[in-house]
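Shown next as structure tokens: one chain only, the form predicted alone.
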Amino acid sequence: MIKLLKIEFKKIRTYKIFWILAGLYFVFLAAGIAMAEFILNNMVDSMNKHLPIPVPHVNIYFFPDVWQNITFFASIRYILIFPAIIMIILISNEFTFKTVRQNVINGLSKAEFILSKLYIILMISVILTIFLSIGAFIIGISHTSELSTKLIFEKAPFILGFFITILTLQIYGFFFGFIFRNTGLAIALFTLYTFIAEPVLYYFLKSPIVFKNDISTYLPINAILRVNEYPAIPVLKKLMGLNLQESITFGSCMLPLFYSAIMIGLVFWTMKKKDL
């Protein structure tokens, strides 16, 4: 594993687009988390103009809810798209510039080549999860007046949900990069599916013109986003009737992992059958 990670790090060390996209991701992530409460309270102010009884401002940065709220806003698809696109570029460029052939000629097996990418995905997911955990902990400490160990860690498992979310979406990008092998095409199809095709299919399956079903729950991107489905904001329950998520569930975590296992299996099968 260490050997394969060293090989991958040598590739990305001087790869400017990787660091630019990684920097943009951290900027959007930090800005989204910092601005979330401000944006929500602006929405509350707008609603209060049309409500007979004003709704109080929300506070999303206190323990134990900070874990759920921070991971929810970090899991919005417009932010998550950056690590996935990074993976698409890293993988598809291997085929564009024929470096995958050079790796195999130099003694790396096809399986090791795939594993090296999966190790990078795992490493990035761990780093991002640690970064978010530290950020959520510091924010929670600074916004919570009375602290206890139980209060601090009560909803900490939502961090595991974020790890599964960021891991599986990168694997989806990994899959698109390997299958299509062209950077522009892979990014275009991935973003088209993520932002247009699946949302349209999701609402179509939930519409009255379709027989009653819950198929939309099992769509791949939706399965990822449902791991951390709602923030812990009671006003959402009062105004919109939402059943707020109390904890991450085993089923919501296993479904995106199941899809990811299928995609990894297809990549191994494809690499075995196709020429490099």
Second form
Amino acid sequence: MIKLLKIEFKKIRTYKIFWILAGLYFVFLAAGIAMAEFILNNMVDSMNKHLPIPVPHVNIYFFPDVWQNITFFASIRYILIFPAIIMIILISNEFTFKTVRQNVINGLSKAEFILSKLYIILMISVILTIFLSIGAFIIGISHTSELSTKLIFEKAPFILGFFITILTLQIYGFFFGFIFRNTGLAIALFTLYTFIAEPVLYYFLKSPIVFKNDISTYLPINAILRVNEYPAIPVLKKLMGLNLQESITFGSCMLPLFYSAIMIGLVFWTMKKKDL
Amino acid sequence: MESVLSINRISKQYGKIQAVKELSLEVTKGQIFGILGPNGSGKTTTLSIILDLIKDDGGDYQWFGEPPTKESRKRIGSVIESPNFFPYLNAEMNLQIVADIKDLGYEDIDRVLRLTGLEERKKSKFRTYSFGMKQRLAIASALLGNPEVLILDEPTNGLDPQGIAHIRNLILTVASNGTTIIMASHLLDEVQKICTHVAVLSKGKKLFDGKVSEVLSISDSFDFDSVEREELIRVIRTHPSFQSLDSSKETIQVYFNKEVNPGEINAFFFANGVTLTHLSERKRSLEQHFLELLQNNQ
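With the form predicted alone already on screen, would you show the form predicted in complex with its partner chain?
All chains and molecules follow, beginning with the one already shown.
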């Protein structure tokens, strides 16, 4: 594992596109988290103009809700797409440059090649999760007046949800990279699916005319987004009648992992079958 | 003889095209083995199969007398088709990745860069290299860690004459250290100059294989002349190995179906009362042999 990770680090260490995209991701991530409260309160203000009893301003950065809120805003489609696209590029590059052939010729097995990509995904997921945990902790401490251990860690499991989200989304990207092998095609199809095809399918499946049971929530991207479905903002509950999650559920975490397992299996199978 | 590579009746089909058909080859230690054939004869497909890039449809092969594994590939240095490296990494970094995969240290990198004349450019990104330099880096990577076997697919393709000479000398130097070399080429001249053994492929089938020196020494025609031409023709037709003759040229060219030596043939004429004014042996070159083999196979 260490040998494979060492090789992967060499491949990305001086790769400009990787660092530019990673930088953009951090900018979007930080901006998303920093501006979430401001944007929400702007919305509250404009709503209040039409309401007889004004709604109080929301506050999203205090313990324990900060865990749920930060991981929610870090998991919106537009921000999540970055790590997935980075993974598509890192994998399809190997086919474009034919370095996957060269790696196999030099003595890597096809399985080791696939594993090396899974290890780097795991590594990136762990780093991002730690990074976000530290961020959430610092934000929480500076926004909460009375601290207690119980209060601080009550909703900390949401961090685990973020880990699953970021891990599985990168595995989706990994899948697209390995199956389509062409950077442009894989990114285009992935983006089209995430932003157009699945949302359309989602509303189509949601309408009771099509299926009696609502299976829209089982769609792959939706399954990921549902791990942490709503931010912890009580006013939303009142206004929209939403059922807010108090914690992440086992079922919602297992579904994206289940999809990922199938995708990993398919990647191993196609790599075994197809010539390089 | 220690077996390096043993291919046993491998086949590969792409749709309707039979790329390789029941091909068997034996390469033993120390040989410079040329796989010669026109474009599309199955050379690269064969090399890709024995390096696990392509799955064969049937047959098997062994490296070093054992079924192939990734460990056997670590003992082999290969250049297949185009040089494949990360364009944004410099030569040194690209070779470090190769060394990592092969479980080698980095101490050999400078040596192979020096051998291929790339030492001064080792910090330049691969994408800034000229075609010839890319090809040389591919060879440098194949030489990393002194592999027991070197596989080269069209190693001088696209190089200028100076580059070709450099690579050929390099191959001969490496071979003189005991490395077995397997080289695919469509250039007869190249195989003739470098290889000790050759297999000729056409449409995925092996037409012929053997020592290059033996292929070159096959003599199947002689030129004769005599004052009594008619008598010469009459006599030679009675020779047991006679095949055909051509008397339209200045001298009479005679083809034999078996190998005959000039002394024996001279004695034969003398015994039959013909005095020759001209006798010369025409050595058939590998090129002629190659073309004939290909023609017979059409």
